[in-house]
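What follows is one chain in structure tokens, specifically the form predicted on its own.
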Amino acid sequence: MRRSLPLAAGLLACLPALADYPDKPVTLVVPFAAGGPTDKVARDLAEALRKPLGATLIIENIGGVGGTLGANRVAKAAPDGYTLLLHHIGLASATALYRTLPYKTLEDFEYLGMVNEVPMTLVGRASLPANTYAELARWLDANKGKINLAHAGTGSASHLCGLLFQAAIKIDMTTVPYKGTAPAMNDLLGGQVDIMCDQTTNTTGQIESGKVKAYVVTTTKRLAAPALAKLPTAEEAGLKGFNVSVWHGLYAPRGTPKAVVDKINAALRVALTDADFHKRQEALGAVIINDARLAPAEHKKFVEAEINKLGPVIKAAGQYAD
């Protein structure tokens, strides 16, 4: 969606006059492996933020432990605005998945604003005999105890989606964790694992090329992206209540000066109007945030609500990371 130039110019004019920030590159930490869906969002966002923030953003991938290593890197960084975090729904789910965390999710970060929401897709290896979800459901039922479900590591979005899927169909699978989405997808493409539930930012290209089979999207409405438009929603396919999306947000260490927080937030609002950013994200099925969650306070309220929503689901599944 294209925003008007006067709007963007007006937002730029509101940026606080901070002569000393930023005067060097800003590190944007991605708590997952390079090449994964969150990495793709981060690289698109970094380019869109460069002009309104007035600094180059350098991506630093720190994968492992479901995103907690990268998140902890930012939580412990100097609160000067030069180390930021782009994280997703895993920031909220980690509070239930991990009995102990090296940081406090709601206390150790300054919340800078939401970025986007990304639907999930249920996909399978190209050699699976099932071509529709109805056929997949029958195949899953006939192969209980033999099914391998890949995910990008404990606490990742694909792990959470996999838990919810197993709960919805009441079939336990052998979950195969990887150190990031890219290696998980590589093994799905190679046929070493059977299925995966992952973000459209990572699956759209593979679906479009026919390298994986796609069964459903986890939204209440069908998606507009050309490669995904024909996919039924989970509810249409008979998976009632299996609706999940992956949101991304921007964070800084606790104690970052309010003037810096305000400048980053204002720059983020401008970046999210960037036509190229919209084009790239919408082609992957992502929806750019354009509501109250752009404000730091509302962003934090939303994450707290997600913690309260996801916690019982994860605990009921009985899968913990430690």
Given for the second form:
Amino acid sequence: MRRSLPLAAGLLACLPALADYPDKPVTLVVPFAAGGPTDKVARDLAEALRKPLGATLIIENIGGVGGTLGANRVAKAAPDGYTLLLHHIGLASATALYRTLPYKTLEDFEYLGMVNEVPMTLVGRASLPANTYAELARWLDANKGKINLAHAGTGSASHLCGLLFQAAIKIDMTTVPYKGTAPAMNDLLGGQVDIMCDQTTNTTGQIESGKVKAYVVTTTKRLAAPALAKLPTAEEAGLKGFNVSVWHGLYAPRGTPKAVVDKINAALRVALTDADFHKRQEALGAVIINDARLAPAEHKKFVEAEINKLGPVIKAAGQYAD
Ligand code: MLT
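Hand over the structure of the form predicted in complex with D-malate; the form predicted on its own is what we had up.
All chains and molecules follow, beginning with the one already shown.
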């Protein structure tokens, strides 16, 4: 019986901490640079989670290697509920794109529930001599070998979208990686790069102000947001099989106690009904998740299905992968 004593003592020792969770600020890791689309979702979510979770969430931006550095920081963090990760489709595409990753996507995280889906837009520098997708297609064809496409690193959503775009039009481009699409957008605004495929949470304001040119949205239906409603879908523009919607989910390190996982999931469900969160996200084209994928088990099943779906898609586009 003595063998079970240390284990029981260990469990008892952590019970007060569990009961009081959270009793200090929680770190929310964003695996891309501040100011980009992932960061925008995270900051809106942190505000909506503050009350239902009963803690301040402090954003920590860890960009680099297509989001895998930040993901690994959380995979290796203490499983105590005080280090969480907000990540997106890149968690799945990186699994298909990297031969080795410093973490195991389906084993090293607790899945806490999904957050939203964000459409992508194909945007270009304001000085591009192309105002419609047809004109852009002609310009791309005439400038083969001289086109620079920006993204947030191999495995990021912008990289995946760029990969699928190159495969759809069969034109190879010079791809320029950044620690996030906030710095990438700066170079697009400055004319240092030609085009980028990025989430509407980062491009809507620039499209509205005319600082970038917008060509298509990557959703199967046109978007409701006023600044984006006039944009044709990729399908309408003749781009077959080029549909990308960037889903976001919340994660904790594997081994985070179930009571803590359940508390965070319950708080997430409340946060996603927050009126201000809805208003801010929907104004940028995002759609809040309100289905079975709010549950951790369904969230994990969805990500596994996405990994299995994206693998062959990325392999087929492989000649364009960095
Ligand atoms: C991406 O995957 O492209 C990221 O969302 C970019 C970012 O958030 O900075």
